[in-house]
Amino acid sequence: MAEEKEGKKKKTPRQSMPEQGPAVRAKNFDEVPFGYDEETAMLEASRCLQCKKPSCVEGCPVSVDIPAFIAKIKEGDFTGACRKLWERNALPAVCGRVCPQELQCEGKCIVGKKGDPVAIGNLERFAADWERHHGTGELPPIEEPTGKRVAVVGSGPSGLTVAGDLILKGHDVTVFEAFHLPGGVLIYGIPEFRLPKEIVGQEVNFLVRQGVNLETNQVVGRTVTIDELFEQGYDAVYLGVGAGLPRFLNIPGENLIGIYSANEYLTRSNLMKAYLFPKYDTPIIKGKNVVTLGAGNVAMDSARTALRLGAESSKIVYRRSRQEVPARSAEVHHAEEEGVEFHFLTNPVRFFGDEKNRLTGMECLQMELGEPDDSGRRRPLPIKGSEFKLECDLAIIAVGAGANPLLTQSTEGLKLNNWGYIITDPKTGKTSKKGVWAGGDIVTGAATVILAMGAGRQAADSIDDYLKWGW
């Protein structure tokens, strides 16, 4: 008896996925986390407390009932699960990889509280992947069609999500892609160690069989303008064109030879195929002694690809210190033990070239952490004379990225704020221009996919209302 109240007292713990071991996945850009088999995805489920008043949904902005899908994989139902999550999220198989679950909804798990949280991120992965290759292909019902028409600028998560949402409606949804693949940054900017092409694919033709009609290689705002859209009969328009404009440093050398901004490195590796050579002869500077600055995600990612593509060494230069790195906490571990070197509390001050302006190196100041500034992190400052040389043959800068002027510019009565983002009611989406909603990056700045999908999902809902009701 004393052995059965102690078997009952002991906890399942958090099932881990398997993943490619460091040295093997640090030479290829095949997926890191294998992901989990259907008795672990079991397992992990049992863990779930089924609680009666879900924080874990507070914290999900696009609140799926993460309880009920959870449930469904205890049961087995793995099918009804995904199912489950659809009545939410488009995008399951993209945001069981890429959320930061550990700040949302496994942040605010009550298992978390003396333990580890329920892996809801790697569950979610789980229904859509086993939906993905064991489901039926049954599509959710639509209402009937309303003879509306609408119109979605940009194929990234917000645009998928509005898409998503409005043709469930019974609207006629047009999504208009600049690029000649859809997905935006799900596509040009997450490698594919970290995101697989294919599953964005899939989770786009999974919107195309619903009815989603898609025009790619469209640059809304140079083949045509939101006021054309109008007169060819669309009754709204959403912007989901992202943040695009990549940010540099402005410092002296940043016009050498081989120095990229992360967003034209990560496009042409991702996007343009640069890391399937020979087979795509993508032009890419590859670099032996590689140098990233900056210490989010997309730090991260540019990274990683570096070591992929042949670098001896890739280091990532970061001002503040590592408590403030803004990355998640999985992808620097990662980072860290496939071998990327972490160089904090330094900052490059100018870039040296050779006699044909090839990049060599650069010139770093050491920092230390004063008080905080407007973010809330410590702002980093100088050390006098501290100087020294970081040799490197590519330097890829990813600090962030800004509002992309093309389409704003060419859009009257859209009202911007003072970084060129555009101006929309937080609660509905909706532009100062009549007809027209905005949500993700191109309104709050770069941020994550979930935060961009639940911008979607408001906007999606109050352009249902206006459709049926007005403005």
The other form holds:
Amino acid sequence: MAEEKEGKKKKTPRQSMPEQGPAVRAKNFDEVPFGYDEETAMLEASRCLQCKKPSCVEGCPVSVDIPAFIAKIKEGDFTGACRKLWERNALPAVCGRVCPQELQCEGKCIVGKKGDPVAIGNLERFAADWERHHGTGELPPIEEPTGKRVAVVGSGPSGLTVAGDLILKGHDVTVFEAFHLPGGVLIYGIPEFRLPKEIVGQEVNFLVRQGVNLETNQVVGRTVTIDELFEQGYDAVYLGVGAGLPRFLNIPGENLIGIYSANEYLTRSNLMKAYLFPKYDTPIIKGKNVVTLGAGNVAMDSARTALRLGAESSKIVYRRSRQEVPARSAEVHHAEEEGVEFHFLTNPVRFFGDEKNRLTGMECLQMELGEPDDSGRRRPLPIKGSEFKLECDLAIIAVGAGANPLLTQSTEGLKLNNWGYIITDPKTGKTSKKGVWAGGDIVTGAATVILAMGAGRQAADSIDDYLKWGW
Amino acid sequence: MFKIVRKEEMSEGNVILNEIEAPLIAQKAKPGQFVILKANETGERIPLTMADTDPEKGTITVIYMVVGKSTALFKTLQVGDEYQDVIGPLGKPTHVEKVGTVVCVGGGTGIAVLHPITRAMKEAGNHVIAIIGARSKDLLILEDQMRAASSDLRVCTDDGSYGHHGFVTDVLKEVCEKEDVAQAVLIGPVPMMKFASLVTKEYNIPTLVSLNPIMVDGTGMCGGCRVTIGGKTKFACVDGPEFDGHQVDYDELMARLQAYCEQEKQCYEEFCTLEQA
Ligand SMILES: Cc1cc2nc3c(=O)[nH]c(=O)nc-3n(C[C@H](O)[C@H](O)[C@H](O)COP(=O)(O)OP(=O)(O)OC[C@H]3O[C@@H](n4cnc5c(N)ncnc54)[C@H](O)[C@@H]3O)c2cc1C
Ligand code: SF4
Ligand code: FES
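Form predicted in complex with the partner chain, following the form predicted on its own:
Next comes the full complex, and the chain you just saw is listed first.
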């Protein structure tokens, strides 16, 4: 392969990552792709044209200097590559795995105009993994202690970013997390086969080694309120509590046994390790015929988890068409390879159960596309008389999440929009309450890891300013 | 880590009391609220409504019945041992105000939950009639505490080994008939709450029940705890755990509590075999 690189430089095809075969991986929880080896990574890096005005960077929500980190990989300076990534992105091992690159950097890459774009995500993942395995683990320098205390509520990607940035500036940072483990969606939502929990654990550990205090089992709003945090001497508070309110369909039969919100299904499997039951005590219903409602990343994760828990069939039921599927294309592709069936333009109408209140099936309606709606997507309309029945003993509802009111309702002076999300200044992340910032899914609604991190970075800068200069 | 400072066995060793160091929760908790406990790394998250709190000492008290693997595991913890995780206080506290005569009805370990509410109702200036029941005398818990917490205590046993021979619902009916009851609080096994609610409904008495569905997070993020109240879905962990007893779909709750009975049996049997070995 190295020779190929010498001769026909321009024709090097996009390097794919080796991965577990679909039949094998659909039965285990190990990560699907193995990642590049050094040689392949350098070869892929050589495909980058090192554009003067790199359009990939425009596509990156946190403006990673993409050509620079790729150049380091090409030179074989993998630590240097990772350092470059860290300048703008605290969690490259995570983002390389979960960002929707096809809509961001890779979607804008110039090489992609005429062929396959540079595999920026795969390279990011490679550099971060290399550093995790071979790096010195040396801690970055920390500024003189300022004596200021910051409370970060929520330990998802947004909160972790704030904590990481502010600890470097010499502030005393404590992260409060409601669950017994830190990581937010990275730990309870995204499954092991897509994002190994070891990676999340290492990222958190890195922060703790730098001096971040971690308080798990602290439900802010219940165990302690925001005003009490100020009374305890915290100077600033960041709210990165995510969009933790499951949406249901509100159709008949939804409370039957065998119907989960994706949040519950994935939390049982990932956080509570129900996939290792009975070694772990938390049980989970393992369906034979599983239907997942929705077609985002959450739905793909659910449908693929069901296969791994032994389902004979795993179906995605989505009321719009293939074009509107919001999941990362890599996930849809992986799901299809593993045997997940897709039913597009199909809307659930009701669930049926047996005398023990257990799910036995559902009624669906076929849809067709009508005029565009507010979101610009063509509105699906039901086709009269097209009802049909799907047999299923497990249904997972993955049609989105809303704002969880637990914290916001227990906090006075916090302005919310009509949907319950926190209103912030888009440049700084400042809320209407003095000394309080917010960002991530609790501001934008369920979005992406990188946007949550970007919001965290902005807020951290603003918090640092505030602690030095005032509100 | 949350250390156990006191352990008591009641009801022939089937019901266990743990007093646990949890200063933050002890300071905040109000009657009617619950905590979620997880014993160790591989453990399950189990919700238990608090039976008492001591803010000065920094402790909370929970009382649970050993019914499966997780509670059997809890029972192996001795004084000085620790729960890995205790989260709370969760749920809404009981609304306590002076309304006149309040009847508090408890069955099984529900009595433990009822105790602090009974006390708070009396402290608020109500005349509190408490009715507690068990299958037999040996299985009855917290009789003395309930006597102290209420103005008037009635005890019943199903087998007649102590107090009134019969169900709490019989005595409740009598009380409703004779007294001008302004409020009822019913806490116990689901069938007890269901039938006792039918009694108070007959007399048009506003009624609170405390529900204990299966939970995961206890903060409203999973919906596993959903219950149907007056035809609408509610999350018991944040909207409850207390609800209007006349609006609850008890049959759905009973069915949902059985969701994992097969897995639980498997897990429990394995655990018991290991314990004996
Ligand atoms: C299954 C799934 C798959 C996804 N896949 C992708 C993907 O492939 N790519 C992508 O970019 N995005 C993906 N997302 C979206 C992405 O994970 C989120 O946008 C991102 O995690 C939001 O980060 P956050 O920090 O705002 O919140 P979260 O990650 O939700 O973290 C919030 C944290 O706050 C804690 N918390 C909440 N309330 C309180 C409280 N009162 N007190 C203390 N702590 C509290 C929560 O327990 C949680 O740990 C996925 C989401 C899910 C659910
Ligand atoms: S747009 Fe593509 S080719 Fe240009 S710098 Fe970015 S990754 Fe390299
Ligand atoms: S226990 Fe998860 S929402 Fe109530």
